[in-house]
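Here we start with a single chain on its own, the form predicted on its own, put down as structure tokens.
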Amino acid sequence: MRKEIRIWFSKKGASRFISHLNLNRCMSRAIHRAKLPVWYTEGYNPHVFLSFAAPLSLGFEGERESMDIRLIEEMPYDLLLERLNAGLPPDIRAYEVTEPVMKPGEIAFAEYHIVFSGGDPEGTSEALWRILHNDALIVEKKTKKGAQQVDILPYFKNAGILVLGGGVMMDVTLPAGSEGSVNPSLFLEAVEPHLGASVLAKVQRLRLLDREKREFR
């Protein structure tokens, strides 16, 4: 018997500090705690399989990440979430076992909320509002090719600003497939300097979409 399945897991609070290389270690070393029935690799050095739909990027919570391993032999899946649970840090949490129904190249888009904290919530608002209506917005994007100027401001026209408590917050669906993809950092650099010192952001992965903006599952 070789079974995949998909885990979904949140990564919040203090992990979002853990670089992808580590979380793959993290979760390497729970499975390993758990005892879970997995495959391993094969050859001289046989490690558990496990992969990544989309890499979230350092400093990003995730709302709902997934990873995909494989069972050799069957297990309940509550069980197997509780297991996982006890070997992993606080701030990363197992919430849901299913079987693959989509691959992780079919994934085109992501959802994001970025918060931004400090400062006047109401002088914020204004100052991304007016920066959404400019002409262009242009920022320096790595690429294979090398650094490029690239406007980036038509992927957040349509982005929502709701001003929330001592905060604000705006919600966005960016490119994240492997045609092209869009950091939401890239649209914090460029703002940075019109938002004031004491403004601070942070960025929360919702969920991943495909072309036609289903949900990744």
Contents of the next structure:
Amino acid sequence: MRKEIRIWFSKKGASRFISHLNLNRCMSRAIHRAKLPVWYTEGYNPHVFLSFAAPLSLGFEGERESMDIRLIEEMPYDLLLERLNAGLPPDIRAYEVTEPVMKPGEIAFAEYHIVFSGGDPEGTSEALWRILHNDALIVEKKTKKGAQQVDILPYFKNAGILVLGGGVMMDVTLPAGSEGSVNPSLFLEAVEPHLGASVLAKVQRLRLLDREKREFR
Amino acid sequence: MINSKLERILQKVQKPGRYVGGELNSVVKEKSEVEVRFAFCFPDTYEIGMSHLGIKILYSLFNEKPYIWCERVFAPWIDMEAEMQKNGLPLYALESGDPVRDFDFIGFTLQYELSYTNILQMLKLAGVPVLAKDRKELFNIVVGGGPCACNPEPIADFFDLFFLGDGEEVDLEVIELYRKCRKAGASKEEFLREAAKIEGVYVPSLYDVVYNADGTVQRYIPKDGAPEKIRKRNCMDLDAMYFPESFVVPNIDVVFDRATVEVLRGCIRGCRFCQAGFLYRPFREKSVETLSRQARSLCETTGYDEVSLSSLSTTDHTKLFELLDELHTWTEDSKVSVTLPSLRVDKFSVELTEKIKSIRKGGLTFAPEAGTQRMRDVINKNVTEEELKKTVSIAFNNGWEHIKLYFMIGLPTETDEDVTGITELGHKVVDWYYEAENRRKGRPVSVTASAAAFVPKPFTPFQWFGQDTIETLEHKQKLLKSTVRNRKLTVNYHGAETSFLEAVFARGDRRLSAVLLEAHRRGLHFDGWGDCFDFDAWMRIFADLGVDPAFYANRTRSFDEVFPWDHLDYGIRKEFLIEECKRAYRAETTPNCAEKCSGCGAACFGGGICIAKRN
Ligand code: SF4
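If the structure you just shared is the form predicted on its own, then what does the corresponding form predicted together with its partner chain look like?
Below is the entire complex, every chain and molecule, led by the chain shown above.
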């Protein structure tokens, strides 16, 4: 038997600073520790076969991240989650197991929730509005061909801004797939000089979407 | 534990994962429920500290006590430390995020002399006075342990007490005493006086030092009932000794990221340059059952798929093959591989490589330590050229073609011939490759010879030896390079200047505290890191303070000189070391402890190899 499953997890707190490569190791260790009946690669140095849908930038929180593994034996999913979580750092929590519906290659967008805390919320929201209503927002994007000047403003036209409590929230859906992606950190770097020095931006990736903006499943 | 101040800083520094904790198996307690908080500080980066076994043992040991909460602290790298200072964020512990200045104990592990300035830097970042005398309360007790505690005099002014020897028992006794003293409302002085009565505890402030006119030590005068001699603590029964069931598993890359069990403590060999070989006497080993159980538990609680059998000389375990067979009963099914940190030239065999698959992975590393037989006899590295030939030939015939060899230069009695003997030996190893009939053809052989500059250390037969000057060392380094005749041989060496500084502090006395303090004031730290080490700045400090570093590093001492560490007792008799030193100069070897007891003195601990039956 060989059954592909998709494990959904959140990555928050201190675990935001686990790089993609290290997340891979961390998950492998947890799976190994949990003695899950998974498929290991063959060869001299066998390791757990696993793959992630889309890498998450260092420092971002992920609400609904996913990882695919192959089971070689049936196992109740709640038991699987319990055993897996026992071996993960406390800030990474696996909470759901599904059978994959889409391929990671179908991912085209990501939904982000950005919280600006500290400073004066009204001032922050005003500054953000102003930037979003400019003609362009030129940033330097590093590509394989070197640094390129690009206008990222069009991607942010759908952004929603809300002043709530002591902070400002911004929700935005950005391209995130094999056909190009826009990282919210490009926006944050560009707006930083226009915000108060004490304003702190924290990025959460809420979920991934396909080309039709249907939730990645 | 991440507050908004830290959050902001983390966005600006390299490798923020170093500074946030949150790892699997890290211990978080409720602070209102503990009585003693212990900040375990490793005076180097997270990656180095988290690779260290000692910190993992003591961390778990302390945290098993419900009333103690031990947390980890590492030296923030220079980018982080600059941000912390700019933003007024004091040094904090990784589990709670609480400032280190809120801790009852601030403990440092003393692994190498070049980390001393980091200790001062960490105290400063914590906002804790660096000088012990300026910390007047029974709080923020600064303690140290580890190999450099065998001569802690250069850092004596900064510490309240040192632990000598195995920490597993004595640390807890001191914490317990502190708890009692706090409850009784005792003063710091009262606590220290009581602590000095515990075997293995050295309280430097209870000793006055008298110097001779020539700058050498005349004597140490104990005060307030402190003992004349402080004997190191020794745990004789390693099977009964505490060992953790789990490790904190780092979230970021560290130097050694795997499960590690300590196979044995001490070493039978008696290499005359090796301080650890004397400090940890006598040789004691764990049983096969204990090791297998401990290794298994670690793998099961961490998820590691690699377990390292660590010690000074793992292949000297008397039941090594039995151990490997026992481990194989479960490691294969659990997909765990077993690794050895080092191999002795005379212990390498086909059988061993079959039992330890990991040896298969990369190149092989051996440490002949010296290039000529005479030189190897001087240092008592009982390895012959024949043995090396046999070993590398086995290796070449079994598919290896990369061999790495470790050597030292600047050894006592060393001549230019001994130095060029290193390159000669390297060339021979290359030749032996071509003589090996079953070598894998069509692959280039490569031999690397690394030469470290020898640093004489306390409690070794070479503790009287004046280190080669930097000029002599550099001459020898050039000699090495210039005698390489074959592209298949690479010779490299590292820093004569850092070795010089290490030699100053290794055998230094209390007057060097002032030098360290000044170096700290001038911003020096991370001296073990090439990008931070500033030799000229160090030399200016010595000159400005009128301290001659050559007095400590390059001066040859006489056998009747009193050393700043003579009042510390590691079980090794000074007469034995003198005898060993004389034998060294006559190029006479001494049998290892498994062959014959040479009466070093460590039998006073009443256990280990000293009481073992010999064939
Ligand atoms: S007393 Fe003898 S057996 Fe024991 S450590 Fe010393 S030399 Fe070795």
